[in-house]
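Listed next as structure tokens is one chain, alone, in the form predicted alone.
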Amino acid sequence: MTTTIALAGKGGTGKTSIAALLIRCLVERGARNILAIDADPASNLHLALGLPLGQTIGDIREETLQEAQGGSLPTGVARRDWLDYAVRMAVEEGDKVDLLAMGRPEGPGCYCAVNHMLRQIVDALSRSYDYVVIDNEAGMEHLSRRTTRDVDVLLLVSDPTMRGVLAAGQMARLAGKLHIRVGRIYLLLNRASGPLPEPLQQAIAETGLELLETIPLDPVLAEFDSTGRPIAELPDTSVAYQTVRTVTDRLLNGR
């Protein structure tokens, strides 16, 4: 059975570094079949895990359009069957952890069929690994228009500012309205120095939100992000990746 993790929460909270260092954790812990998804077009999830960026859903999207207006789709290969083999191609293979990265959002063009053939084949292509890790944009209205599949745990990331915490209380309000299904909904709180002060502790209060973890501001991990180090070269020392390793095994505690 395969377990779906997602990451959301407001621009710059940090969400890319814990999706990389979450799937490092999860494979010190004996997960060897991992799939992870860059769902943020700027897509930079690639760097964090030290693995190359192919094509993305985007370009296969863009390419199948292209080719069907111009009458150049491989003839005798059904479309589903040809974006089925382009999608498992765009995979950038890893150890124990593999790569997808969807790319640029929907264009002018018309992309109805496509995207529904592209969500059902990425889904498909899920059910074939133990973890499916997806890093999102800022929002949540997205994520049920890149898959179907349920998510079992949805992290909301903030940083510690009213304006990111009220915006993860909104993100949880929204998940209740996807046309999917978000099992367990946790915040966590990254970059944090010292107590939180009082008006921020009421309002993570306020949203309902169980606070998971806060994650300390780390200046090594500050450092390997503005040098594009790949998280997997993370000293042990690190105290973020120490209270992700915490999460992690919260998590897998069914926490």
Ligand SMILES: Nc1ncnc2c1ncn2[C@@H]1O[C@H](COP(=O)(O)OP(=O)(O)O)[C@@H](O)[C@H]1O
Second form
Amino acid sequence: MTTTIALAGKGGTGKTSIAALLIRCLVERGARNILAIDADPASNLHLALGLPLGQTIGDIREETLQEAQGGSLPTGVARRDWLDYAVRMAVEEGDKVDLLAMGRPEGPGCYCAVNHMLRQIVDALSRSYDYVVIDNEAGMEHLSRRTTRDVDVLLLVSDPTMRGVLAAGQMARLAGKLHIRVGRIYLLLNRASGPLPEPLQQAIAETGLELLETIPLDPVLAEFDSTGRPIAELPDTSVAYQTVRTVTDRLLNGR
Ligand SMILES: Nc1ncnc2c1ncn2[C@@H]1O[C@H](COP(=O)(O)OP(=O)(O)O)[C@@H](O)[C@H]1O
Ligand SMILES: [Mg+2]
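Let's see the other form, the form predicted in complex with the named molecule, since the form predicted alone is already up.
First the chain shown before, then all remaining chains and molecules of the complex.
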């Protein structure tokens, strides 16, 4: 059975950094078969994981549509096999984790067969992994449109700002309306140090979300990012890493 963990939240709150650390901690806890899905069109999870970026699903879709227009593409079952192969080739195989980047989403009004097949292929591929970690862009676009998979844990990441917390609350409500099943939903407060201002505490309470953990501001993480080193390779002394380890253990125990 696959456990799917998705991260969502306002832009710049730390989703990608936390996703990379979470993947590392899952590996450290013995998980061997992990697929990381970069669902941000800006594709940057690979940098946080220290992996190269291969072809994206968006690239495959564009190429396929172009070839279809040129008439050089097989049809029917052969087309599906061809797409299946293309997706498998697009998976970046790391030592500890495989990575698939979604790339740009389809243009408006593209409900084409290719897109449908790609979605099915990515979902089937995901089911062959024990863990799937989905790093989303600011919204929940990917979850609402681009997958048919259920999500076991939705981590809503916020910085210690009113806008971040309100966005997380909105996304939690949206999650309830998606056509996919979303299991447990938690709030993670990132880059927070010291006591939270009263109005912010109030806003958190009003979201009705369980605050799973508060991840402190970590100068070492910031330093890694500014020098382009993979966040997944933070030293064991990093407070962000240590806190995400606690988060991982709580998630694993709650399964
Ligand atoms: N706990 C933290 N301490 C210090 N800096 C952080 C922390 N978490 C994230 N950052 C920084 O915040 C910025 C946004 O992080 P990122 O993970 O890219 O967010 P998102 O994926 O939500 O857009 C990056 O520059 C990152 O280095
Ligand atoms: Mg990101």
